[in-house]
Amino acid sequence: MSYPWPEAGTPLEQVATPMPVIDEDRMAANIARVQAYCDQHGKAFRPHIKTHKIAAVARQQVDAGAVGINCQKVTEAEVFADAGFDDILITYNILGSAKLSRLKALNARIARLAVVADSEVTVAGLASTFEAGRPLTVLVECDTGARRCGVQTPEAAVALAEQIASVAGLRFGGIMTYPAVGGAAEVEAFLARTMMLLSQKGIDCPVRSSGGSPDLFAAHLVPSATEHRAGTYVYNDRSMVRAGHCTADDLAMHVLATVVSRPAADRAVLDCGSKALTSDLLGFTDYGAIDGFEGARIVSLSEEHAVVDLSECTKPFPQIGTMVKVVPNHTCVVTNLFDRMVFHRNGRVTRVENVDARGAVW
């Protein structure tokens, strides 16, 4: 049985919950603000589509001036290639014959595809897959302080760049990093030294890609970077407000939920459990904020229920059957929990978009 998705003009109060709802004007303002900042500082901007996974939203970002898109997995990139995007960077080590064969097919059908690597093992797999007639562009991923993936020193980056450049089926495209928050100085030092060492070897380094939404407006503090990548900014979330990246007025995504129980004076239950809200805490002690109800804390999630502690709520909380808006801790994960997103303006539905790359996680 198909769900009767709301038509344009439907009041949000008539949308079935739980449902992520996206404010059109706030999203458009977020896109414009970030693009203007990057343009002002001479940085190419490459939005990370894992936040929304929606081709129509990515098109808005590219139309605003983005140079291309950033995907995290091969299947994600395939979805966006099918939608007509032809400049894609996949920021992930791609390993295994199944993924490599799909990557090769993807490289054959779009104009500009690039991936990253941080080990000889990853490069060897790519080298055994790609040929000189249709080479693959590879960036070396560098750990500049976030302690996730990446080579640990500029010298190691150069060594891996030399390995890539020596393979007929690969093309060294530059360096890439996902830095720690507040780590601009460390990023600049790492990139600058790597560029110097590459220059001494006669190796061109056309792209120096840095990233992250929390430090997006500090991108100008890394002059060696040619482009910046960010995803969460398009919707923003509770963690971005805490980081000072935005204010509550910049939050484009809320999870619309309904109060389904008031079993005690100090407790309410919403219909947005772990299948609707991310379980990511991101340093918070609860699972999301409830718009307009300071002190109400979502203290636990089961699959279909969110339990709200009202003991410190500063105003009377809604009764059973009332809708509320939840600000998720981490918007990107919420996206992957739903097949569709409802967009709205001034409290009325404007469109419903398929989450095109929902579940595209390998």
Given for the second form:
2 protein chains.
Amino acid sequence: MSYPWPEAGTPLEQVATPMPVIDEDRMAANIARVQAYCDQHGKAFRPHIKTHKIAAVARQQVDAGAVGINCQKVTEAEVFADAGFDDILITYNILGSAKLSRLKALNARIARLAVVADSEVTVAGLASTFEAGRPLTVLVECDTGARRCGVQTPEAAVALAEQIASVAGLRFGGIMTYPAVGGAAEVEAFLARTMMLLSQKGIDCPVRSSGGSPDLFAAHLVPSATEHRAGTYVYNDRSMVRAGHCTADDLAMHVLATVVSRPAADRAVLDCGSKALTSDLLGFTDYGAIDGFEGARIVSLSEEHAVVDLSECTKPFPQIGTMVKVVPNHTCVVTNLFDRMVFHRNGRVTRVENVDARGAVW
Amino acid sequence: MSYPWPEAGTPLEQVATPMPVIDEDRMAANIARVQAYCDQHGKAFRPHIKTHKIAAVARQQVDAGAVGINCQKVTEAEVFADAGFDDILITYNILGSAKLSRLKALNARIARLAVVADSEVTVAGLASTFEAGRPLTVLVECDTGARRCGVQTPEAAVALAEQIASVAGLRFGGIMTYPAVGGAAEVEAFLARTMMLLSQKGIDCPVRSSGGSPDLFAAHLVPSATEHRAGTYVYNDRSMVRAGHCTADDLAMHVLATVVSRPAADRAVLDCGSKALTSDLLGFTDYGAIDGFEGARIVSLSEEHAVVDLSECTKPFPQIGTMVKVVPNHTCVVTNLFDRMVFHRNGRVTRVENVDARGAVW
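Return one more block: the form predicted together with another copy of the chain, after the form predicted alone shown previously.
Time for the whole complex; same chain goes first.
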């Protein structure tokens, strides 16, 4: 795609819209703050790369003290392994011979690779792929209340752990959960009971990995967890501000957009449609906040248009051709729509990075 | 991205998931049916490339009788101009010197390029860019009820047409609207009155372009329109079935997905998250239909997971590792998430096409 990517030094006002941009200083502060929190509470921190999908940003996270990275798919892990990352946890059930064979190749070339499993079917596929000479570390995924994947009880977690531990090509690495927001007590209860049951069986459970950005600063309320995983915190977004996880001053991502139409007194149209913002609502009733124009509501999106209802906007809204800054509801999905990401400091572009793992769904 | 794209001849069951796939015969039938309808009613047909973003598919549409293509952005039009298309309508207000300068270069190299404008600001930008030696055709965009872009009245349309007609570097090409669903009567009234007013001023209005897939087969109820634009019809989707535009047998796109978890009796998890389906609801309360499993509802998406509520599913749902076919709510946005698209016939892959204009938001 022949996008006019800006040179370093370009003023933000000259960046082609629609375009998400990342504030270097805010991102660095987000990385430092979360790492300091985890250090303070003795938790290993493992950032999820889904939010940025950029090797250079993951390098900043690891340089700040992260133990490794968290990916969701084999292709994502391959991209980051190619970039030199050697401690990767893939928090996904890997199924089918094609994916398993690439997972095996990946395991052979990086120092520490681990995956999760929540079923006998998944473990059986892994068991038939890996060998004792180069075993794969497998964590049991536990559903502690988020109602997505995961075994439903500590007893089921132990049964699956025993199955993993019985296979020569696999190593039981511990337990992992993606918890519900506000679920620290449930997570702690599940982890503690699972550890107790495993201990009774004589099975070591070195890693207890919890995660999520909205509850990140409640990680110390889960003493049984050894590590925390989070993605969104690196850029933050409107949903994180609402969750109290950060303030507007911690928002590193904005989507630059241009007013392309002012068809009626109560309506403006921006050039950031669902191909720039996505339709993720995350509980909001509109599709993003327009910086500095609180009453202006993005009430509908089509692929290339964002329709803004101005009826509650008390301040004069910008005219056609003017740039505005939109705070997306959900930053991770915006990243996935762009081939590259523009970074800036003090109003000028610092660098343009390839979104290395964009679209890596496999 | 190192995706394992399938070779021609590969059975669909072996395609790596998640992956949207296109049924060649259904797509060809969709193209033929809509062209025949437009031919029958004397309407020029101009397919919107946003749904497929693939030059080879646009070629099939033009070979079937389409007069040209409809793009939304300059970068999209560049991609299709590079592929040899020489009649392109960009239905967007093009603003700013960078976009205008590329628009000028595009106009210099293809036979017929047109854009739309709905404001004096947009026309002024075009006027300062184009010259009499190589003028640009401009249509006035009219808001006939969809409440997106467009001038609000026939009188405003005429005023803008006069402004366009007065510029040496521009040619007034006619009027264009993206109507509300079910709005044929409003469209006809707006177009007819605008034509009458233009005629009184002695201004020719050769093109009257209406559009939209949900109402495509009501295009004959707008006698004043000379052409119709539509995108979604080529693949169709769940929203088109609901609109009565097509039946389930006309659905050319399915998203192949794999069951990756069966954590509880009433829950399954698929590997087609928002990075495969997007969060577009289009009025539905769930994120897609699972072919053959009517009561199974995709109740939530995260980037890589689709959580399926099985509590109303009377049929046994597939086990972990099994492939299912999902009918997306909205086909166009799925296309935009994948670098390539897989086509098939009789259960086997026929070709893999680059999604040439993926991500072209500029």
